[in-house]
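Single chain ahead, by itself, as structure tokens, in the form predicted on its own.
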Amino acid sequence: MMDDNGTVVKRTHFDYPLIIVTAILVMIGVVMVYSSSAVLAMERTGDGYFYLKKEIVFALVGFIMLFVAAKVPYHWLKKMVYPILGFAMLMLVLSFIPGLKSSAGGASRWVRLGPVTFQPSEFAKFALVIFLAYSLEKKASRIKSFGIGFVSNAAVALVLIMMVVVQKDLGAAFMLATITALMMFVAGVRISYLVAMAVSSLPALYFLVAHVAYRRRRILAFLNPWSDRYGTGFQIIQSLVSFNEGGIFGRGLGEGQQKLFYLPEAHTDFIFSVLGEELGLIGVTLVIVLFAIFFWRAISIGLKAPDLFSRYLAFGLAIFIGVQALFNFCVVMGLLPTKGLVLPFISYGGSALTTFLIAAGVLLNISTYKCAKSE
């Protein structure tokens, strides 16, 4: 078949690393969404499999999903992407609706439409990484332009931004402003542009964290978790008890202590605390190869693109799945303050694992082209 610019394309087969690592990391989850629940779920529900069925039937639709973003060409995403943007924004506006919005601490970041909660800024992520790949290749040849290269896409991002930021979710609105950043950088856009732009954006943080008492605690525990070991400092002190409780080989799987009623959030966005006491330095560093293997396919399934658009959509969900796994091992370690980001294919729930699976999807679909020569 031919692109756009005439060049010769051919379909090869997908890119079987990424698809066995994208699995073996599903696993993963899967099992230690169950060691990590298993307790809480009999607690909270009187069914210790609660939450390990959901997340086996969220798996299952997510690899459904997968393997439909997988055979869809992704040029398909170009004629969709205002309509998939417009549909990240309605979904962001519906979890401020009474009725319809779903609140936990003092946060309305998801939605619930009968039975079905999802979280909208995940799906917002995967939705701006796919309009600034449209938009970086429309403005390729003004990219370096302040209003065209620059204005025009920070813009959009800087709507989807303040809409999460509007829902507390300042971490997923970290990791918009990450991707845009990171995005138009790899896109050629002036370095000076993004610079200003993260100078700029410090007031706004700075009013944000230290005007508002629950985020300027968690700074402060944060800096100095002990200060308030009962309070704001529990979390990431529990946490990293469990990787010190691990030591190099682990408890066992099944066997963690911190998951008893200790470590808030265990299932979720502190799942990789839970491995690292079960599993030990062994399993700490076996995910994070898996994932150093995973952003390293999506980068060159990225590079042997056969277009802008899907260089850069590569690029962009490289980036999206990398850099939030890399935001998460950092605040389970301590390293970076609690922001709420889940870790991808592990942590548990449905929105996310379905959208990170979709993500994989879109990538298997780009590695079956590649250019080649005209005879």
Given for the second form:
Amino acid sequence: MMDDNGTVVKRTHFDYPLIIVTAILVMIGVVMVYSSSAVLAMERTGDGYFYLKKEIVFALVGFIMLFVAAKVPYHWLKKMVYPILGFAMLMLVLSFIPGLKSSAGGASRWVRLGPVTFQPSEFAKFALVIFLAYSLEKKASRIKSFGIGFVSNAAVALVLIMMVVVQKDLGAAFMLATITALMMFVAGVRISYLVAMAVSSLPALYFLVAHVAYRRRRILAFLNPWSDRYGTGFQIIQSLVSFNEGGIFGRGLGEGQQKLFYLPEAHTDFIFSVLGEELGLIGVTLVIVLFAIFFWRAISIGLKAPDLFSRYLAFGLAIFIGVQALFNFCVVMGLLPTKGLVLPFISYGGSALTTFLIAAGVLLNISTYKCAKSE
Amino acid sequence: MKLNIRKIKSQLSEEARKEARIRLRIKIVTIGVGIVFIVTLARAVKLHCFKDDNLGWVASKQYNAKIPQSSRRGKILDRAGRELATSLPVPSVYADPKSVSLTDDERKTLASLLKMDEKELNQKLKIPRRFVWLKRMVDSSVIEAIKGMQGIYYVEESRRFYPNGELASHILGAVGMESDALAGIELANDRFLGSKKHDAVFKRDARGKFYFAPVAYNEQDDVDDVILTIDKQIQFVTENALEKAATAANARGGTAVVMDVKNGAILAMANSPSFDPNNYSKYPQDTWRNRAIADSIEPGSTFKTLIISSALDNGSVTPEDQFNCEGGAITIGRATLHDSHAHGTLSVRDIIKVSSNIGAYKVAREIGKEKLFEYLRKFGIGKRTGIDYPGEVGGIVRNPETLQPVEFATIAFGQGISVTPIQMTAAFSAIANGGKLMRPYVIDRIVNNQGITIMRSIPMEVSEPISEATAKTVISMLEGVVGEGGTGTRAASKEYQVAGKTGTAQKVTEGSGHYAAGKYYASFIGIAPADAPRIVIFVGLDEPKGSYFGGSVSAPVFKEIAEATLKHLDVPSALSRVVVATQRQRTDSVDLPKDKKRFQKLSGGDFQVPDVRGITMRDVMEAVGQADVKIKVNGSGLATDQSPSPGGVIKEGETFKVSFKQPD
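Mind sharing the form predicted in complex with its partner chain? What's above is the form predicted on its own.
Every component of the complex follows; first up is the chain already shown.
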């Protein structure tokens, strides 16, 4: 088989480590979602298994979609770039529309479509990765030019970033910016442009943080959580308490105390703190190492990928999942200010989980193509 | 078509360069991300493995809310295992105001049960908390009555109970409402006596709801018992004798200590005025002080004993050396020192016997300042004895280097130097113990809840200030003091040969540094029996009115304590055969069954009083047994009179009065 460039491409099997790591992470996620949500579910719905049941359904649907994605040749995504990007933007726009939007934690991040609620931010990141992989490949020969190599790609990313910023989802904005910067860097965009972009975004960032009271408080709380122990510092202190209480071996699965009263969003953004308390350093290390393996497999799939599109795509998805996991770790461990970022595969949430699993499926699909020349 | 090979080549190498650049940049990003992974792992190790006190504090605070609860404490027992302090489970009533739902009738009943104002009760029930004490330590009958009242509960707290009331209160100390040790043995041994399970806690259940989880009295078994060297009976006799004398002399206060000379064990330590640790807060704090170890006093003439012991041991003088006592007055520098009675030439033996200040000064001069202070240090003067009891002071001894001649002279008769009663007791015990100074101690051993001894006091020799021979000589000289013509004749006993020294010290007005007119510290320190010493007794009365000489007010106290103590210790007395014979005769003739001599418990906390006439003080104590009545005794010997009379009824807490008289 030969592709457009005349490179000999061989088909091979899936990347087994990647699929095994993904499966383990999802299983850990299902268990932790139950442990962290049972009491909350009991209180809200009268059914302690409420979130567990939904998460299991999401996981099953997600794995079906993972296998579909793994079977569909990634080239198809090239053709679907604009529909996918358009869908992501439509969802983001819909989440502003009263009657369709649904709020969580002061931010409107959900779209309600009949019985289904959809959280568009993860899908937007996924769509951006596909778009950038497509666009950076297409413009590969003139990647160093300012207009074609830099502005055209940055502009699309900026539109998405603006849309999530308006939704007050600074975490997603930060993640979108990171994906864009790293993918452009790898594709060969001049570093000076990237630095200039970072510098020019500082005033905007300052404006966004300093002029929104709760974000400013979050930053202050991050710098010194003890200054306002019951206010803004509360969340991060409670998260740190969880880890500290966990010790090396943890309190035991289900034995966590923090989730019961003090850890906010225990089953979503702060699920890793619950894991830290219940499974201790052992569990925390396991999860961090699994994500590191996932990241490393995704990168090596990218390095072996047959063309630029699939290479950029694999790299972008590695960042999408690996770096987002890292950001989540850093936030819950007090290394970064708190912002809404879920932990891939583990945090509760249907649209996020299915999106991450589709991304893993795409990576698996890329892993089946091997560039014979590079052997 | 011509192939432009160069162009293709350059294109290919351009491709290769691009490829290399992409790979390089991917690797840079990968390494960067890898570093962040390592940072997160390091952070995880730090958070999990290094316990942060702040975080731990936050955690414990939010899982539990502590309510101080009065917890059980170990017992304090005397040397024979008799209870001096014990704990009793007593119910305390609390409310959960959020769940309180009472009818008006119930509120009225509750208020009257708890002896509270209804307004006050309603106020407490409005406090927006989950826990409010309504009344601590209530009668157990209240508990039955509050059953069924919604939101009103009780918890068993521990009440510290001192069954003997004021007995040994200064040694025991006291504990507060939350079983917090305030003084004495209670405080010094709190880590043994106190339970670690002392906080009732609010816990969170699996749903995160608070519930109240008091620690049950029975669970608080992590307490140790402290066994003292104190003998309840000797303590009782000592306190009685001291209190009687202090009252008779209208003294400001008094101290008496009985020490076992062989090992330094304190058999009794009494102070006046006294307090009842069961109701410590009703007594002025001044009465809590254990004067025997916490008060510095100028010893007065008892100190001459140490001066002469030192001089004899040093070989500076012999008992028969003669000193001119200057007819009762001597001028040193610009000061003139006086004797209470004018004396001419006296032997060292007589200087002690009649307590000549001038004579003592001259003896001190023989040994010299340096040597004398070295001896005093060895006697333990000027430093704490190291007794296992909190709050000891060391007294004040001037630096010999800067001492003026007149100051040196006054030290010879115990003025211008300050000591504690326990220091003097220990120093005299050294003389009684063949010259060996023992560290005084009040704790014999500590036993844990398994009955295993976890700490035992070992008698400790501190120093050996004088030789055994000197000690013998000094005792023989002190026997002279209680003999005819001595200052301490009123200490002499018909039953036991005793020795001792009187002391009447002028007191310094507090803060001024001048001696106060008419204020004295009258003391007697004695050794008994003189031939084979067992005990040393210190008796000191602070500011007695009327007769203020140690020989007249303190010596009789010594005699009373010494006789009772030695008898209790089964030391054969010169008269013991007579007493035993008399006792046996009486017992035979009356022929009472033994249980007739016991307090019979009647209903409602009353006791029927037996006939105690004709029995010893010890047997009277035995007859009273565990009955919760106070005992007041008068005199010594055998009981002659009692109130209430035989067969009468006495209520709990009332006083049983018994008079004793020496059998003829």
